[in-house]
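Below sits a lone chain in structure tokens, taken as the form predicted on its own.
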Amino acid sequence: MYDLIIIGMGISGISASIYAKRAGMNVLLLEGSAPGGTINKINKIENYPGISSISGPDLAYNLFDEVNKLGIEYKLERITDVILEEIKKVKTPNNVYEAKYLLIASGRHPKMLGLKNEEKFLGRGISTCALCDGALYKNSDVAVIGGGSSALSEALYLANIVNKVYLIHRRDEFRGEDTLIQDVKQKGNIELILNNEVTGLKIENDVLTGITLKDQKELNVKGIFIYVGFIPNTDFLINSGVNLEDGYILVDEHHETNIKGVYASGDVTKKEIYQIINAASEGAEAVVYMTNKTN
């Protein structure tokens, strides 16, 4: 039985745990995959207060290394189920865990294009992290699709790898931070395609050879690099209870769900800014309001 247990060990779940600890409760962390979740997919970092500038992978280690300095338990399991009575139980493949409080942070996932083969030909010619997959297209044409942040900053990270990037954005204008717009916008080796959308993939011998465009055209790609929005991880809380919108958790002002007991932080949750620095703050706030009311 332990008093907390923390569903994502991205920034908001460990920031969560690190205040949890330093209240002196019993809490369990649980990942279903790497610790830092999506901050490992992250090139570059240049927005948190106090780091001038850090590679994902860098701030997901130094996140791991200090639940590790501090002691924290943390288990990496897939969650299946959780069941959301007085005592909270999250079941894993495994095993079954008990606490009296559950915060959920398990973030969200990037959303595919929907297209005809796409899924087979992920890991393939078509991913969505650059940060994981931009050194197998060194000197090749790639694709990045999107118009927010990611797309920006990731089409900038994989032009200083490939050949050329084609940035390909539905609207006319682009939705992310202004600095990003400029830079993409001076950089010599990438194309902007804009009023325009990926239609299809282009197949020759079971390989990923280029991309059919709205209006036709084709270009002759490698590689496909998709950012063009998230999916909330949630599947396990279909029959939870917990009340969702867009597959997001609803809370309150203290981060607290429908449900007594049960919170939720980060980018799992239904917002307006989906920020690294405010999911940090998010976990920390939701155990401080917690162990408030504990008190």
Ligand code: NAP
Given for the second form:
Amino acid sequence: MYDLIIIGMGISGISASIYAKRAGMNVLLLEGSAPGGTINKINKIENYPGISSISGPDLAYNLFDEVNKLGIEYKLERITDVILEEIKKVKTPNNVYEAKYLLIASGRHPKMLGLKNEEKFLGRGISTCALCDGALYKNSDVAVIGGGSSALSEALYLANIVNKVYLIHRRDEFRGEDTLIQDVKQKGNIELILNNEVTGLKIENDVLTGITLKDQKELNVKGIFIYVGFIPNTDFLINSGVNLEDGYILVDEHHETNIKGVYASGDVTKKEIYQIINAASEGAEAVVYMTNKTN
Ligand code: NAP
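Taking the form predicted on its own as the starting point, write out the structure of the form predicted together with the named molecule.
Zooming out: every chain and molecule, the one shown earlier first.
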């Protein structure tokens, strides 16, 4: 029986685990994928205080290193279900773990466009990670879809590797950060295609060769990078009784859900701002609030 189980080893869950360990809690971290979460897919992080510039994978490595140095227990197991009574039970395919408190920091995953054959060509021309796959398209033309900060920053990253980037957005204005918008506009090999949408994939001999747009135009691109937002990782909460909105977890000002002793932090929660810095602080705060209640 643990004091606290944390679901998710992104920056929010790991920050929480550091605070919990230092508060003397018996804590278990559970992660269904790779430690580090979403930051593993970010090229450059330049807005985290004290670190002027770091790659996402390097920050993820540093976080994981800290988990190991502090001797925080972790297990890489996929969560299938939770039972949230006085004792919180977390089920994985082969185990059931129990704790007094639960913190859900399971993050979110990229949304797709819903095009025919999109899933089939994921990893074979379609990507949601420029950092992971950009090098495959060296000197080729690629398309980036989306109008938020992710699409803008990843288009800039790709523009340094590939021949040309078509940045395709369904509106005439971007919603991403102003500095990124200015940088994109100044980059010589990024062509903006606004008020347009991708309607289909061009496939020849089982190879992705391009895309068709709403205005019937065709673009010959070897790679398509999709950055159109996210879906929260809350499938395992379907029967839990935790209040969700659009799949995101609703929490109060102490990061507690509607179920006593169950907290949530980071990108899996419903909130205004999805930044690395507040994901980290929310994890830490949740632990401070739960330990204050205990004392
Ligand atoms: P986002 O802000 O939600 O933007 C998603 C974009 O995709 C929007 O422009 C949206 O268009 C478009 N979109 C959604 N569904 C679409 C569809 N079916 N077809 C075509 N376009 C579609 O997501 P994000 O850019 O990944 O950013 C997520 C959060 O991370 C934000 O809070 C952002 O500030 C933060 N972030 C920050 C940085 C940084 O450098 N500080 C970098 C990356 C992300 P509409 O505009 O028309 O809705």
